[in-house]
Every structure is written in C-alpha cells, then in structure tokens.
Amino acid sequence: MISIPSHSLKPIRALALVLALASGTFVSADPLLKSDAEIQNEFRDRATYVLDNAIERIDPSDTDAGGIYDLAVALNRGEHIDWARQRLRSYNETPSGSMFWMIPMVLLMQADGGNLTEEDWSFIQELWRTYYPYRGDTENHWLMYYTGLYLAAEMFPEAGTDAWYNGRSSAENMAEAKEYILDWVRITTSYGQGEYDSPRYIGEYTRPMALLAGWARDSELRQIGRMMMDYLILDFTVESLEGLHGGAQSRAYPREILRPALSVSMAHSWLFFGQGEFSPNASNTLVALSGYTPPPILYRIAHDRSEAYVHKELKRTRWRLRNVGADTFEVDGKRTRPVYKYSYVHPDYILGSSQGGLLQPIQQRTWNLIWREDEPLDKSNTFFALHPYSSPKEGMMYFPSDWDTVTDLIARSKADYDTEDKLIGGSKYEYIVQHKSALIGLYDIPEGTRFPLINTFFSRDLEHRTEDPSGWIFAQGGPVYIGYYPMAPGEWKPVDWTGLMAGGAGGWFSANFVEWSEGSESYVSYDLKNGYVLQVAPVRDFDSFEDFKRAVRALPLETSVEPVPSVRFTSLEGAELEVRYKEPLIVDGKAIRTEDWMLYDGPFARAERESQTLDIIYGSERYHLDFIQRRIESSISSEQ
C-alpha cells in the first residue's frame, strides 16, 4: 500500500474534484470526492425523508393534534386533506405565538399544493385581519415577523387597509417589511449578526430565509433568501465538527450547553450534510418544502477536517440602549460593540472564544470546548467556565426597563439568569484570550459584586480527572486531553447546587435537566482576582495520558493577581503567550490587534468588514456572494 502524507491529501482531493466537476458523473464513497450531482441528490433524498417522516407522524383521526408545519406537509403532499382542513380550524380557535405563528402559516399558504378551498382561504384571510401578532423584541423576532408579513401580503397584493390586523394595505405592509429585510441583510453582511452563532436560534433565521428563497415573488427578495441561506449555513459550518456547533455563541439554553448534539444546528447538519442522526425539526421541514438546495462547496467544507485551522470572525452585540461604553460604534444611529471570535478547529475538537464582557444579554457563551464523539446525542462533550454575572446594569444596557424591575423581568422567562450556578452568561469582569489550543481567562471582580465566583464545568463524560500536585487539573474527554490550571483554589459542587434547574425552572427551559447534568460537577473558586489557563491536545499526539501530563507540567507558566491578574505561558505549540487583564494578548512578543480583524478570516471563508460580500473557498473552488449586486458567482481557480 502506498502511504500518502496527510498534508498532501488536499491537493489530491482538489485535483480529483476538478475532474469530477468536469465530468459530472463522478461517484465516490469519500465525502470529499463526491460530485456536485451526487451531493445534491443525496440532499434531496434527505429532504424527502424529512417530509415522509412528517407524514408518518400524523394521526388523521385526531384533529386536536398536529402543528401548522404538519398541516403544510400534508397539504403539499395531498395527504390527509380532510384532517388538515379540520385541524387548520381547531388549531386556530385562539391564535397565538406571534411571529412563531406567522412563519408556519405563511408556509402553509405558500406550499398548500392547491388543496385549500375558497372556504379555507376565507378563514385564513380572516385570521390575518383579526389576530394581531406581536412584533417581538429580538433580531430573530423582527426578521420572522417582517418575512411572514411580506409573504402573506404578497399573496393578496390588492388587499386594502381593512384586510390586515394593523390597518395597513398589502402594499404598505410589503414596503415596510422589504425595507427591514434588506436593512437586516446589509447590517449582517457588513458588521455581523447581533444574535450570532446560536445553536438553537439558527432555525429562526433559516426559516424566514428559506421562505423567501422558495416562494418570494419579488425576484430581489427571492435571490436574497437564497444568498442568505448560503451565508447562514457557511457561518455555522466553518465552526462545526461532525455537526456539533463550536465556538463562542449567543442565545444558547441548558439543553445544548450540556449536550451539544441536542441542537437545531445538529439537526440542520444532518439535512444539509448527512452528519449526525436524524431528528424531527420544524426548520428542516420548512427547508425541505422550500426547494432550497445548498451549494456543494458547503458540504465539502463541512466534511473536511483533515487539518486543524484557525478561523476568526467579527460579530456585534445586540443594539445597546444605555450604558453603551466607550468601545462601541454607531450604525444608523444605534450603538453596538464588536465581538471578536477566535476558533481553533481540530479534527478532534473545537476550542472557541470571544473576548469577554457583556456581548449578548442573558445567554452568552464566551468560550467553550467541544470534542468529537461517536454517539454524541448521549454525551456531555463540553468544557467551559464563566463568572455568573447578574446585574440591572446589563439588563438596562439591552432592555427598555428600569433598574428596580429589569432583573426580575429577565428571570421570568430566563429563569437561571439570577442564580449563582447558572451555566451561561457574560460578565463585564471576564477577559478571555486564545491562541490555537491554549486559552487564558482572567477576572478582576470588585467587592460587593453579586455572585463573586468562577464556575468551571467538568462533564460526567470526562475520564481520568486528576488534581495534580503541580496545580494542574487533568482530564480526558473522548479523543482530547485537557489541562486546566486554576489561579486560585476552588471546591467541587454538583452542577445545580442551588437546585433551581433540577427543581423545574420553567417548562421547556429546564425539562430533563437532571438527565443532562447528573454526574457532572462544577469547580467553584471564590477569589475575586482570579483566572485559569487551559491547554488542550489530541490524544493521538501522545503515547499516554501520563505523557501528556508530563508535557504540560514542563511548560513554562507564571501567574500573578496583583495589581491585576496576569499570565505568562508557553503553550504546547511552543507559542510564548503573555497577557494582563484587559490588555492585548502578546504572542511571541507581538501584540494581537483585534481591531484589524476581518468579518470572516479563515481557510474556508473571507470577507472584509462593511463589504457586503463573502468568499467561500474550498481548494480550487470559489463561491462568491455579492449582496450589493445581488449576485452569486462560482469558479474554479488554477491557483492552489
């Protein structure tokens, strides 16, 4: 057998890919050598399976069960029509859900397959006249609201002010909705999303964009829908590992924090790329009905983890209302702050981070480590730490409420926000830096701060956890070795030491929490000047766990907490890292300037900030999105 060095594989695959693309008939079991036609056919097979499964789950004898997505599939397929017409009425006896009602209702209207009668249409039109959906208060809410409103109005273009709940004509509704959608696209492709990289809310963005791609009669919005679908999928794909969504994130919940595979991202990855396991998902149902097909280049990027790489991104915070800070900038009269994301994507794991601070209200994941598992649905394959910050100052920064009530209002829907054992959230006293497989966290927490502690999550699925005399805590997570050096002593506690989440913090928010968390522990440190060093390495690089521990113990490491926390550390890659609290990271004597970062900067994606373009790259392939010209260009370059 001829042995091919790993560094030679990508050029060989690229050459084979060019031949495959030229012939159009190439077929291969290797995902990286599949032809465009094969990739697209397999995607359509999975989309068909999604719809077949939806039909199988319908009980046509029960008109009190089934959601609007089920109705849409049944009508589109021409199956269980009597059930669908009856269920349409029983479901909408008292409409609710606002934009979460609008999106599936528009799907049903657009994809009905001609199976709705005039009576049905009269019923639907009356719903749009009498039910007044709330527009919401988040980025995904507004996008779903305006997309739903536009597409509904587009179906009745001549309808006047008496036909709509808001007293505006179809033309007026379409004009306002289109203006918002195009403005959101411009801001997103210039400065990044405010609700960035959410493993759950990715579906709240792919649903409206797939609706536009599949059914918008306006050619500009139809093209925008397709291009933004490509954009959103790429955004997830470059920080994914076999469907797991890595890197710093916003808008995450306990379910996907503790079990990363239990996410919409993972469900999407099965549909788009055949990774992971199938699970019924409303967003996948909508995409499957829409006819949208992702470009094959995204499939190849998702499957190629032959080499480790650094990927950097620029996102932004949600619009800040008050307490905006000197580090913010203005867009169209609104203030926001840059979010600098750094991810090290390895064939066995992803270590990803942002700089810390209050970047996303309530549900910020400043950094985390995930690793590959053969059966990820059953695994808590993650490692992270945070300061569980809670303050009206953060609430007033992002919400239009007052100091005395804002924390209580937040905790009514996000029950864990004001608790010391929460597993998600940003802190103004947290500062994170990363270089490849090494990460450093520093904290300078003032006296009197609510919840003055550092909470580090140690999963039940970690093996060989060892508190070493050197001060390092060692463990193994699947194919990854972990070295964690706390700068101050701590104590071990159950993950839910206050009992809030296990006791039932509110329906879907904490359901099955004990199942997700039991057996995991938190390392809790109460020193106000504090920090840690994390060093990660693949098991494959060492002869044994003892060999890894010896290597990490031998690394030069100096820590101090006065006058502020600081670290000097030489990583396993040999990089000399030096950092003081809230000062730039110095790597091998050179300060890292995050203010120069691009919107996307990695081997698979590049985009300049404010460019409204994106270059998607795989080997010799180029896929260019130009949101100014509304144009997609594909090419194969002769340069390697």
Second form
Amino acid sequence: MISIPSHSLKPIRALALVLALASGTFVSADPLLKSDAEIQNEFRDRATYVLDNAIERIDPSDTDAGGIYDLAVALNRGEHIDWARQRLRSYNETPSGSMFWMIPMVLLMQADGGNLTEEDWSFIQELWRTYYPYRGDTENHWLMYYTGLYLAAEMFPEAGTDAWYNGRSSAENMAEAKEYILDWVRITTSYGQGEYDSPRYIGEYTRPMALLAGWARDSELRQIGRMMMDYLILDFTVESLEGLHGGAQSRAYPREILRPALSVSMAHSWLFFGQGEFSPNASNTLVALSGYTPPPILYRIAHDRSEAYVHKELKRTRWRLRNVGADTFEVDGKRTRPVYKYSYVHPDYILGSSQGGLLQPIQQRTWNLIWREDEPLDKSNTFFALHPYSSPKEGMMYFPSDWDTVTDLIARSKADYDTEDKLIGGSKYEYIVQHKSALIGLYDIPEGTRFPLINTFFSRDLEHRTEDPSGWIFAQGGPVYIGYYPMAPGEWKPVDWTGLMAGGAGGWFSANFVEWSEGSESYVSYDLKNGYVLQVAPVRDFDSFEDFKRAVRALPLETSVEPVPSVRFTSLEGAELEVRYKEPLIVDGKAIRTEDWMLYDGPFARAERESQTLDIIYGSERYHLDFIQRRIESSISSEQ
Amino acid sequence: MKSIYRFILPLGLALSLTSQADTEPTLFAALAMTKAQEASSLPTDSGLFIYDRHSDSWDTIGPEILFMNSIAVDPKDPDTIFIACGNGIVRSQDGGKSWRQVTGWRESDVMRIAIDPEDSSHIYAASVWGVNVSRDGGESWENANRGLHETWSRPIVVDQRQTRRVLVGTEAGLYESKDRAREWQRVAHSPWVPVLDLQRSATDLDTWLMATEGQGVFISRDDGRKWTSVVPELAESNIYSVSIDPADPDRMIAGGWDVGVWVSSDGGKSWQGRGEGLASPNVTAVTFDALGSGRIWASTFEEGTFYSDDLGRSWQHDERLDGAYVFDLSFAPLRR
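If the structure you just shared is the form predicted on its own, then what does the corresponding form predicted together with its partner chain look like?
Time for the whole complex; same chain goes first.
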C-alpha cells in the first residue's frame, strides 16, 4: 500500500510512480516476500520523493520564508540557488536555537553540492565564530550539539582558536566532540538511552546519526553513525504497529498522546518501511539526503505482525542530579535508575508499560495501549491512566533549578505540567506490572499530595463503553476489546476539565488540543489507596462483545487496598497474577526478577546488559551490531 | 566598634580589593531573562551584566551564552576572568576581549568558581554534578568529588588564611577539604541541609553566614566549625543569598523566597524583615556594596533589582534588570 498523494507530485514523477507501480518495481503484494533489492529500491524511491517534495515546497519569490532543511535540499539539487543563498542570510539574521541551529547548518554545509560561493562560506564561518550555542539540558541536545560541532569543525580541520565561538581549534573541538559521541554510544548500548522511545524525539537522534553516517570523514564516526541508525530504528520498530509507536515512553506531547499517528516515529515509518502516509518531516529530509539505507531485516520486522510477542527492554532514567534515591546505580560518577520496559505486541494492538515511579521529568508515559486503525491519522486510538503528579522535588531531580522556580519554569514550555487533568507524567506513588494482555496499576498516594487522584483516559473512538454491574468497565477500540476494573469508584469528566489546554496554554503546546481531545472523557477516582486491572483482548478471539464481557466477568479477581493496594487476578491467558504495591509481580507462583532484565529481550532483538552489542533477528536472518569492534555482521542461518 | 569599622575599614577593604591600580570592585549580575519566556524552555536572553557606578549604567560582558551563573576574577591578574555557565567554564585572559571554553564535555552546569588567592593556578568549580578542580590555571580540569555524599554543589570558597582549605556547600550540607579538594569531609557541626550560599566576613574572618534550602540562615563565629540557626522566623524558608557588610561585620542581610530581605545590625543576634518596598517578596540574590558604602542590593525573581542606603528601610528600584532571574549578584575586582 503506497500512500504518496499523487496529486501533490510533479506530473512527470507521478507518471514515473504509476509506471513503477505497474511494473511492480515499487511494491510487491506481500511485504514479507520482497527481496532485499526490492526493499532498498523502494526505500530509495521514497527518499527521492521526500527530496522532490522539499523542492516543491519552496517559494523562490519569498526569501524570508522556507525551511532550512529544504534549503539544504535546494543546494544539494542545485535548484533555486539564488533563493537558497538569500534565505541562508535571512534565516541567520539572528541565529538562535543552539543545537537546533547547528544540525541544519551542518547539513547544508555538507550537502551543498558545490553551490555555496566563497562569499557564502565566509558568511557561514562568521556565524560559527560569533554565535555561541548552548549545549542544552537533555540527551538529545548534547548529541546534536556535539555532532554538529564535530562535523562543522571537520570541514575546516586546520582552523585555529579564532575561528570558533568557543575559542577552541578545530582539532580540539573534534577531539572533544568525538569523545562525547563515542561515550554516548557506549552508555546507550550498555545501559539504554535515558531519553528512550520518544515518538517525537526519535528525530533528534536520527538526525545527528544520519549526519555522521552520511558525511563524517572520520571512518569510525561514519560507521558509528550508520550502526546507531540501525540501532535506533530497531529500537522503535520492535514496539511499533504499522508505524504507531507503542510501549512505555520517556517523552511525548499531547499531540502524540491523543493522536498516536501524528508522530515523528510514524513519519519515519513511512520513509523506512512504507507504512502510514507521507507527511513532510525535517528528520526524513535529512535522512533522505544522507544516503543512509536501513538494512532490509528491519523492514521485515516492521511488517511482520503475524504472531503476538513479548518484548522486554532495559532503559534508564535521565541522569539524576539531586534526590537520586536508593534504587539508582552509578555510571562514571552520575546516578541513574533502571527502567524496565515490557511490551506485548499483538497483530492488532500494543500494550506496553514500565514500572512506574519518577523515571523521567515531565513527559513520562508509564504505560499505554494503542491499537491498529485503517485510518489512524484521525483517531485517538489509545488508552492509559496516570496519577498527575508534579513536584519541585521531581524537577530538581533532573534540572539544575531551584525549589521555588523549577515548577514555574517547566510550565513555561510544558504548560500542563502542574495541572490535575494532565495526560502525561510519572508519579512516585504509581506502580505498574504487566503480563501479556493484562496490566495492573496500584497507587498509594499520601494525604496532602498535590492532585490526589487517578485519571484514566477513555477515547472518543471507543465504542460500546459499558459500566458493568460487576465493576468492570468494558469498551471496544477498533480491533481490541478492553476491560478496565477500577478498585475504587470514580466519576466521568471531560478531558481537560480545568480548561487550561482549551484556553491555549503554552501556545503551540496546546494548539489543536480541542480538536484532538473533544469527546474523549476521563474517569477520575479520588481514593488515595487505589488501583485498577486492565484486561484487553483481540476482537477476533471472541464471537461477540458479550462473549468477551462474560469471559472477563468470570475471571478470578480479588482486590484489596489495606494495608497497601494488592491484586490477585487470573488473566484471559490463564496466568495467575499476584501483586502488592511496590513488590514484585508473581506469575503462576513465581516472582518476576527484574534484576536479570536484558537490554533487549524479544524475538527480534537480543542484547545483554553492558554488552555494547545488539543482535537483530528475523527468522534465519541475523544482523549483529558490535559497537566495541565497530563492526556489522549479517548472516543467514540454514537452521530455522 | 561599629563606627570604627564603618569609617576605617572601607579604606583597607578598598586597598585589598584593588590590588591592581586600575581595578575596582564591580557589581555584576549573572542572570537570565525569564519573565518574557513564554511557550519556551529557554529564556529570552541571558548574560553577565556589570554595573558602572561612574556612569550609572549596566553593560554586558562576555559572550552571549545561555545560563550564565557567576564569574570569578583572578585576584592576582584582573585580566583573567572565569565564567561559570551551563556549558561549563569560559575564560578570558585579556580582560574580556576574547574568550575560550576551558572545560570539556565532562564538566557542565557550573554554578560558582573560587580561585586560590595565593596561588591562582588552583581553581575550584562547584556544579550540579559536584566539584571540579584545575591545578594549572584553568587549562585542564579534573573531578574532585571524593568524600562528598551528594555531589550537587553550589557555593565554594577558598579559605584565604589557609589556602589549602576549601569549603563547599552541597545537597547534604557543608563539606571541607584541607588538601585542596583532593578529599572532602563533612563539617561535623553543620546542618544536613542543601546549602545555597556561603559568605564570609571580609573583616572578621571567623564569621560566616550560610543560606539553606528549607532551614533558613545559619551562622558560624568560629571559622566554620560550629553552625547555629539564626532568624527563627526563617527557619523553614528557602534562603538563596546572604551577605556581610565588608565595612561592618555586624551588618548582615539574607534574601529568600516569599520572605523578602532580612537584616541584622548586631552580628546576627537579632534580625528584622525589610522587604517592604520591594516589588516582590521572592528574592534570589543580595549583596552589600564591596566599597563599603553600606548600600545593599537585592534582586527579586523577575520583578527587578533594588538597592537601599538605609539597610532596607526604603528601596530604590533599578528598572534596568526587570524581568530577570538573577542567579548571582556580587562584586568582582574588574579592570575599570
């Protein structure tokens, strides 16, 4: 299924596409039967389309408008050169954005196609001499900063200390940047990313890595760029469903929460795997220019959802600088805490979770359910719950700010952080366990806690929502049935019941919020000792909704909130689950030991903790990334 | 005694702070313009502002970098200036004409810098990740967290009487090193509390003041060995900044959140709230005039910086820093 809107193509390219479709060179009926060459040819066609589209977006008569990534494409293609040179100057009247400035500037410098003049280069070099970018306060900021600095300096290897904003020579800047980049790779492939699985910020990682893969003259960094692109795409792909990014996530915004298809992950899925629909995206533009091509094994993993599977991952929190807690471990003098991710990836849905607690500041998605939709762009195909926690203690755990200002300053950009009806964020009083299609959330919220409530999101796209006398709330979301058992009563409220987001708080942050949320509801429960049981199942496994409800009602379930919340539940899959607040989940009498968690543990990916390697597996294919040797090994076994 | 300090010590102080004929103690504000920060995680502006008392003007110094937290000037060479900032440490060796980042990727979010007054090759930096030390004038830096229970650090001071002794305020209280930050020991008789500021009297070197998060103000009268809480009214407050009048060690000020400015005229025995006249009770930085005029300065969170010539009984509003979140307001011996 190709989703390029043909009306937006140039006539000649539209004709080429039709011919390609007719000749079968662009798409085969079954994605899993495609050859490596077919997969790579199709990828290159989509990449070409991305660049064509970038050129089409340019209005050469308006030198004050136009994206900087599109500018890079124009230079690379040798089209609209006069516009590009003038836009380069108008864009840089007052440089800003730090690493968000560095990456596209390096892109256009590297990909200029020989179309920048000496005068242009002088202008660019003066920018690097005078504009002092901030290194930032997140993992993606630092990676973009150092990748941008490295590649900019590599273009002028002999430049001295007076050529750069920071008074360091090209050689010094390259040495520092390379050391950081390699350390980031070591940490990531040993302990997991701190800013993990973000459906938006995945682009903040693929852009710098594709830059390295495409343009680094240093062969080691060029290889690292390619390998980390493979790594990052695999990391997302194994928890994706037709491009929708499932599972627990470190950071997301209302946009991706309420409309899972409106994500950078989804845009990447179109480029990498032909899933979903095309939408212009800066990260895709950069990747398309870089020449990076993902290995075909990733395409097959993305498309093969013939069987449900459990995929587990070990990630970590951001580095904690204060209030680090006893459950943390130290890496090179910095403290972090393991994040145990568990995802059940079914052909029709993904239910994924992490253990709860303060794993990330502000934008943590502790757990969520997403389901497949034929037209996902307009759907709010998600289900989740949370305790809306906010605290200066959390802010200071991760940011170098003060007690009295940190919450205020966070809310300047993340407007909903300190509101009771927010839809995102972790809580120190939340504990989540999961076994396949069953998930249990337990809460023990102390008296006096800000926002003492649990908020469960019920999408407007759920059908047949029923409050059953048994205590279960049943609903259907596309191809999945949902049974939700609240341990304490609640009340229905509109999403955004404070009206903060509808009122436009945070500007861009709440733009379109009403459109995305209107009609959805929150189930709000104010009991402090609280919890819920979630049981989902594919519609295809039942004759009817009534059958599903009957089956769930019949499941053994005991709940208690004293002395701490606890649940005993036998799931539809027949597993006997037992859990008390903040104690290990017991499945069929055996306690789950997270201490043994691997970095990747699933049918498509395996990696030991601290191994700096990753095995990507599909059937008899094996694709091995070795970050110690900087080596990729690809093999096909004769044994299945 | 007080009057003697008021009229005699300023001369000595001025001499000590102006060891170079063409330098003078200069008020600086390390700040970020946060009030106009809307729908963004970054302030609209940031930088180091220095006050020229001769022309009554504020000017910026140093490169434009976000999140500048403080500066330190080499007492033996006023042309050598260090900036503590989010990116690490930036140094000038020509009085601010050119700058160079002297730290690498392992150092960041530096809050304060202290320079050994006898041997300025020894430089100490406190950051949210702990202490970094340079033993070659800032050319290279190493981690110096050995002995710290919690690494988050803010104020750092070199003892001018015994320069191997360094004190640092951390999340877990006050720590002391007697070997130039190679090893830290917790100061036994000090509170277990995050330390936000640490100031020593310029004229009575046994007297120190400490500002804390959540436990108000502490004083030491025995050179930092024993600490006792003062100002019962502030005992649960976040106090961000303290200062002792260099011309009179009996005169002290403290500024904090929701408490405005508190002053003492009797060496910390009694304190009075003097926040009336400030545009906000949320004070992030205070300082006494280093030239000994007795003037006090106070910066409120985003609502402007104020000064008072009558120990806070009345305040004048300096509107030029309105909208700022001032991280450090202090004096440094800058070249005129």
